[in-house]
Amino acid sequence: MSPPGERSVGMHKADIGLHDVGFAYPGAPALMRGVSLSVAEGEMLAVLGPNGSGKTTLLRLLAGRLRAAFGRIEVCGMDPVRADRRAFAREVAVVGPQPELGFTYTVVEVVLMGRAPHLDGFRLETDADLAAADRAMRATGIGHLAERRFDALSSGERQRVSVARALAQEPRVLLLDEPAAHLDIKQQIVLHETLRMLREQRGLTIISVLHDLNIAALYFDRVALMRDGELFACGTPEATITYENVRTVFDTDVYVDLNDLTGKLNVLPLPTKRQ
């Protein structure tokens, strides 16, 4: 049976499929039951849930950084673990925690690292590679930082550089782990509007681990709610971000209603003891 709120992906082919996938860290099960989920080409899926619910584990399995204990995973027609790493990186880009690079690089040098899967041997970047990096920096609003040192940037600026490096790969699939964690509210909006634009222009498939239910409702096509290592519910924001689901998954009381201005859901936490 499909999780509550699940819907078919329509006529588009699935870029990503998890089929009865399970995983456990030593002595600590992470995905306790088989997780099955498909994401269509060009979809934006937000993965939400409390800390320890399995969100990041799911993303790492999709990125090929963890090997499933059982089940099958396909991303762009490849097994993330068995695929050739360069071939996989041409199709899939990952934005995780902010990197510690160890050397002093400029922003443009960091963004150009995203071109590595497209370079053979020790060949230097071509004009096409530089153009791809420039497009990625402009898309994320960091063009003016191109010659700045990466280690001298703020946390929010570093996060945008990390997203730009992923975009410079020109992937089909973008996997993001809390991409807006260090961004202020304006930067969060700019980032997610950029992601929507890239989806519309390039058909990019995006899976993003988030904590913000309101951002998920405002920008994403579907929402997957994780709880205790299981996929609790998956579907459109309107079908999935309900009072009952949020109350159960996050074990906290909330107010859920439609925003008159956006027509999208708003979720507000409620105090334990109300006046």
Second form
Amino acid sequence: MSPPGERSVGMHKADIGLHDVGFAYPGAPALMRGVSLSVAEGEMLAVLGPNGSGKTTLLRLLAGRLRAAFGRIEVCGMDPVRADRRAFAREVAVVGPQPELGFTYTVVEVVLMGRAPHLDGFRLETDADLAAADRAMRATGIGHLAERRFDALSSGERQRVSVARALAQEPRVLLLDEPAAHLDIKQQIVLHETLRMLREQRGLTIISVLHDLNIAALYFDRVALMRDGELFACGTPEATITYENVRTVFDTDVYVDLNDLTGKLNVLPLPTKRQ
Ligand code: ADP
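The form predicted alone done, now the form predicted together with adenosine-5'-diphosphate (ADP):
Below is the whole assembly, all chains and molecules, this chain first.
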């Protein structure tokens, strides 16, 4: 029997494969049961689960920032830990959970940092690099902030700059850790519609750690539900974000329904004490 999450990827070659991958921090087993999962080129996967269930660890393993204790990981045909860092960064961009502080650079300078893997040595940016940065800023709606100092922006603005920097990298794979954490409702929609558009136009493969079950259901092809360091379930939002699964994984009652307007799931948390 296939492990949960494994599936035939048909004509598309798998962009990302985790084969029985495990990891432990010193004194803290993070993913000890072995996670197996394939993500096809152009697919959008949301990783959901309670705090401490291993989502960020999974993303760090895919980004090559942690070395698996066992198992095998492949991203765009590369082993994330052994791959040449520049070659890996030309294919894979990462947006972390906390927009970094301490950059005294302007927004456009931060976005241009995304071009570094494409530059030879100390060569200055070309018109093509500037155009890529411009496209990324327009896609994330931060053009008006271009000359502002990064460290003088709000958390939500910094988060959009971090996404723009990753888009300027023009990767094939985008790994996002709570990219909408500081965004207002409109910016959450703008971000996810931009991701969908990039997937349609460029076949970008996207893995995003999220907390919002409704956003996951609205925009993602599949969701991976993590629980206690293992992959509890993986499949379409409709098959995976069920009352039973959410109850088991999050220890929370929700009301799940299909929305007539969107044809997608609506997930409504229920109070523990009904009034
Ligand atoms: P999530 O992203 O789902 O909140 P994490 O992947 O961050 O979960 O964490 C999984 C487990 O690993 C948790 O038990 C957490 O306490 C532990 N952990 C995370 N980072 C570290 C670290 N740097 N050192 C030790 N333990 C860690």
